[in-house]
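As structure tokens, one chain now follows by itself in the form predicted on its own.
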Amino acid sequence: MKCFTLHSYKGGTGKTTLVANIAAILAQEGKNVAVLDLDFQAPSLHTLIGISTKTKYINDFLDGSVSHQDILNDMPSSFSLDGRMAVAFSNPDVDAIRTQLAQDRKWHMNALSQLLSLKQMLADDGFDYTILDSAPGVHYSSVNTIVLSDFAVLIAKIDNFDFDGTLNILKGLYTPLDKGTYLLFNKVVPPMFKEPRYSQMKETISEMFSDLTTVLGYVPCYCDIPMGMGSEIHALTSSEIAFVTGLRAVVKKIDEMPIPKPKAKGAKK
């Protein structure tokens, strides 16, 4: 099984949308995915799938008073999907967010050895994926999610503050943790992918993010997203649209790719 994780150095970049549609992707072409929202600061996946009042979350799990089956919802039947996508929620009570941000350090190292159990057991029911729903930024839910990771996949946008950001989390969160990165661009808009825009861009990012990671690809923005109200993934209603033919191209290396192995100790970069 793979476990990756999306992340982001802030918010607002459309990590939690590329989770849901990477994650369809994979179940059409006939894997078991999935799916846990580990931002419990700002959980927003169940906006996007939709949740039911008997809904059990992550945070019921890792209290111990539910099993890893009890908090996994399975995508209806109707959009006929090859394979199982199945999703698991943090809560988004008010008062399960703050009882979340209190937590100190030694919960989450707690949090973090129930999760790594948890993903055994997702291994063992016959998962192919793993996807992880991270907090943007350096917290510690989010280390948690990337030291559970094989890999993880940086999204960002293309501007200065995203650039900044993912350079600085790259060189101090990731290289210390000696953990594979992709980087994947999101929310492209279409001028970018004109000559001479494109290598320009192209070069641009080569010059300040080769040495560090490998970009994934490039994502178009798709306008129409906000119509859906923030419950619509697209790979389920509008496989044509360019948004989606351009994440399944992503889609097809995430598949593709081997875990990438730890580097040996005092090996050279």
Given for the second form:
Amino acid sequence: MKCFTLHSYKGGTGKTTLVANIAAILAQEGKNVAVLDLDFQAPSLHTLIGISTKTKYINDFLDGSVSHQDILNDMPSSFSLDGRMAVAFSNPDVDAIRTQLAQDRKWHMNALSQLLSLKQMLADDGFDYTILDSAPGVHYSSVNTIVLSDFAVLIAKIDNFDFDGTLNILKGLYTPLDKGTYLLFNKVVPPMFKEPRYSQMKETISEMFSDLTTVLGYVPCYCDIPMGMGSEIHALTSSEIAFVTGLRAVVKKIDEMPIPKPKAKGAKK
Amino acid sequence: MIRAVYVLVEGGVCIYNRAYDPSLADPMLMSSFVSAVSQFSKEAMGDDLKGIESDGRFVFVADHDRILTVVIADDPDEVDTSLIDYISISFLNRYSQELLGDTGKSGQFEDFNEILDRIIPPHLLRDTRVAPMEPLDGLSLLELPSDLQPLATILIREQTLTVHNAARELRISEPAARAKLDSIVSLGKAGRKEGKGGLVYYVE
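The form predicted on its own done, now the form predicted together with its partner chain:
Full assembly next; the chain just shown is listed first.
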């Protein structure tokens, strides 16, 4: 089983949308995919997929009140997926978020311990992939998510905030943790794909990141996505739109390439 | 580590003590505490052998015929029913006559020291316990050298790990696994203690 996280320095890069669509594409291709919403501070995967009053959350698994099967919600059969796609949500209730925010490092260590066991259980259940939707930035929970994953796909937009931030976490988190990464640029505005701007952008990115990570691709900013109002997984509902076909190429790379090795070494204390 | 063994008779009078930890309070001063704990243990737990935690140590009490045997250990895993029964029965066998008479003579049971030292496995008398200095979470893992991180991650998942299991998981030799675990302990990220099956590394 491959386990990877989608992570970014800043919020708003489109991680959750990408997580849901990447998982759906893999499941359409016959892979068994588990998706875990580990953004405890701002859960949002439930908005895309939907929850009921009976839903059990990852929070419940971490406090030991339910088993790992109880938190996995299978996508409806109406989507005709060739593989299994099961999603575990983080509790969006404000009280649950507040409780989680108040936890100390010991709690986070125990949570990491349980999540590492959960990863093993999902592998034993026959999942080919576990995809983690991480909180952005550097928090206990996002660092735990990185530790849990075999590699990360870092999501960034084309702007200096994201360039600097991504560089920062690559050097400060991923290198010391010896984790391999890919870098995927999302929400790239169409004018950036026109020459000479496109070549300049790629050159800048290569200069900044080629020693640290591998660029996986550039996903253009498509109006279809915001038009879905955050309640649609386009890979399931509009599989022919450019966003989905472009993402299929990215998923193919992730599926075919071996788990990336860390590029930079020697950043240890 | 087993820190001390006490034998009490009816009324909570301590007739024998063997302290392996010189820092423990005078056994006679301890006797009223031990007596109270023993009474509580008997009433609250019946015949089940359970350690009562007090000040980071575990107090185990077993009731046998005319004596109460009390063992103080660092870890609940270090003392089991068979060990404490063995101590009690050995004491009763050796001193069955003496226990019928006056048990107040000084040094009357001192020669039990030699027997006790043979009963308790040597590894339980070694003070190898080291407590972790901080929780080993993701942030803490960041501070570890990369060659220790895979083992530290397994330790986080398992919470407790023997050298044998660490070596098996990482497919390395046991001395190499032990060296890595000891390094994690020396960095304050994990603890080390003696368990029933030998040395155990743990996080908390």
